[in-house]
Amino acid sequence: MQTLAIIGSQWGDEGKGKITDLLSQKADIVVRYQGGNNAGHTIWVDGKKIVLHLVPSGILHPHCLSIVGHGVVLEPEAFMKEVINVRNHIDISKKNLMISENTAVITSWHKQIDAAREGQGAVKIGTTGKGIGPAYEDKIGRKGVRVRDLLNKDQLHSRLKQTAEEKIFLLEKKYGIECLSIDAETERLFQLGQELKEFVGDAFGVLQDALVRGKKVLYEGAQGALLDVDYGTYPYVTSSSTTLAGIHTGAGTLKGQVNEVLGITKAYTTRVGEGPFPTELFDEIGAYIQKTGGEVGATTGRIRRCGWLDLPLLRYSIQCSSLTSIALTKLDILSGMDVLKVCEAYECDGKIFKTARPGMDLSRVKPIYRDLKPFKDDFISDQLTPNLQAYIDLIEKELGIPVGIAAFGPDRKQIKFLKSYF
């Protein structure tokens, strides 16, 4: 095995940065392919937490390189606040991390937009107010900044008057936001340039000469493939292909091809934001569940949403982000309740649907569960109870690919390989 993806099968949140950060050992470079700081990857080494949001996480392991491919999009204070955090756990230098010079990038005004759409606007999607979206809405209009133009004064003004006086106009005159001007914003993104430049390159060609020499590459993605910009529950998604595809377009592959992806799948369900979410839980459980996980945002710092395992939303994502096998995290959490449940199908207008669709109207579906047997594992044990290793039996069968991995805490130790990767 060559090329390994990662990916989430859910709402995002799954526990990505703990399965790439325990795989990057085995590689020779990881690459975050889409998203931005919207996303926060949370690690935890020997009980100290380190929260990653746009450098990808097998930054903490020296031998590899950590790359920041093109179809992200960097707000540069943000990661060099980032960079001076993880100096204080491991050396950086362009040895172990570079970013795309065709990566784009976030302006102030971005931010400040994203911000005041949402507070503003009719229909809530739950941005995290980064500028993420408005910072891919440029980008797709091509009147976006790239990287490299922060490296250069002159045409780094050219490229922000291009919109300039939309944005303005907009900010100052439609929600009364005071905003910085042209001149200003071109000398604050100028002076991150300079700071960020150590690490600016040819990530694509570098990435390329890698995988023609046989070295072993990790492709990390953010949120999760229900998230999807054209395969999520839109319009409450994020603004980048989250799935299999946004590798091709945000990274780059050897001939097509991506060996193995990984889909990573919390033991139950989340959400954070807004959006329709069949098998959310009202009750105790669903409270025990937030609590017991400490379901709360690392980007936002906001309460997730939590139900039961979902297979419809499973098996769609399987089909749409082609997984062929997952990590099973947070199965701790479920230890020792009294209750336990999977949905196995939907119930919409008098017909039963065993997977999900783009189009399907998620707030209208009524749930099928099957009861389980609840497992009570204390994990010291190499040895899965008959419950637990029931539950994960089950899942196998009725998703139709293996569960690689089984993750039951947030330690880089407590996890279980049921299968190997590179």
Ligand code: IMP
The other form holds:
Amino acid sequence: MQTLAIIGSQWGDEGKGKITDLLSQKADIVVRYQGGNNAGHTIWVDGKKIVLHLVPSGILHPHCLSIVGHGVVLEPEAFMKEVINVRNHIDISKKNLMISENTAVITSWHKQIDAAREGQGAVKIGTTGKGIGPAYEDKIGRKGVRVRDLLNKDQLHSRLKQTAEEKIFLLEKKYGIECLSIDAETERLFQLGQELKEFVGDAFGVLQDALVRGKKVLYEGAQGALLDVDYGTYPYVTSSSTTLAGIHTGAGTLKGQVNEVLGITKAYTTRVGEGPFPTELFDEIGAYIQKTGGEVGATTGRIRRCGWLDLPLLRYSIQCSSLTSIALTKLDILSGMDVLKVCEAYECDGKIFKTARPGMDLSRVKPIYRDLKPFKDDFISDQLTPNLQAYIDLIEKELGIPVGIAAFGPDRKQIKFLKSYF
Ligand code: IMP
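Alt. form predicted in complex with the ligand, vs. the form predicted alone above:
Every chain and every other molecule in the complex is listed next, the one we just looked at coming first.
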């Protein structure tokens, strides 16, 4: 295997960071290809917690080149803060970190528009408030600023002048919010450009060259399939392609191929922000999972909504990203519970659905649950207890793909490989 994609199969927060970190040991390159600092990838190393938002999770392995691909939206100030923070753990230079010169930039206006819409707009999405949606709107609307523009003050100023007036008008006249002038934003972004310029380059070319030379590449997804702008629970989604397709547009692959696609899947389901959630639990079990699982957003600190594992959604995710195996994370949270359920199908208008469909109104479906024997495992011995093994076997049988990784806690040492990668 030369290339492996790591994709969230639910609504994000499945534990992609820790699996990417672990698999990076064997990879030459790790590429982030979509999203921005709305993501929060938490990695625990020797009891120390490191949260990455924009810097790829391969960064903790010095041999590995971490690339921020052109499909990402980059907030330069947040990026530089993160670099300074990660430098407390590892040396960072252009040898192990690179940003594509074509990556779109999140400006101060994007963040303000995001916050204003959430506060005053007609539809509240429950965004992370990082300016992600407005930045992607500008990119697709051909009004964006790219990282390369930050390196030349005149070019940056003229680009902002061509594109910023309507944003300033919107902020000041519609929302009544004071914002930076074009001159002030030019100055701010140019200064940030000077700080990050050592990392800027032809990431696409570097990646293509590495693929030809047989280098091992890991594509690190952010968010999850159900937050995908095309496949997800629209409009309660993020503004990028979080599924397999995002890799092709956001990073570039050889002949459009990714060898294997690993779907990171929490052993239960969580969601932050608004939007339908069929298996959401509003009782003490949901509260227990939230508390025991520490289900609080790594980026926003919001409490995550919790529910049982949802197989119809996972079957859909498998289709959206051609998943070839899954990693089942946070099994330790379910260990010792008195009840254990999975949703095996939905009922809607008298019909049974085994797989979620894109046009389905998930707020109307009724989950059909299967009760399983609860498991209690200390996860120390190599042997899984029979009930946990039965839980994993059932998931494999129902989804038709193997569980390649089982994670029993946040640390690298608590992740068990049931299949080999790379
Ligand atoms: P945005 O990406 O900030 O525009 O937020 C859109 C939706 O995606 C909101 O429901 C967010 O809570 C959700 N979201 C964005 N990033 C993440 C993530 O990394 N984990 C979980 N949910 C996320």
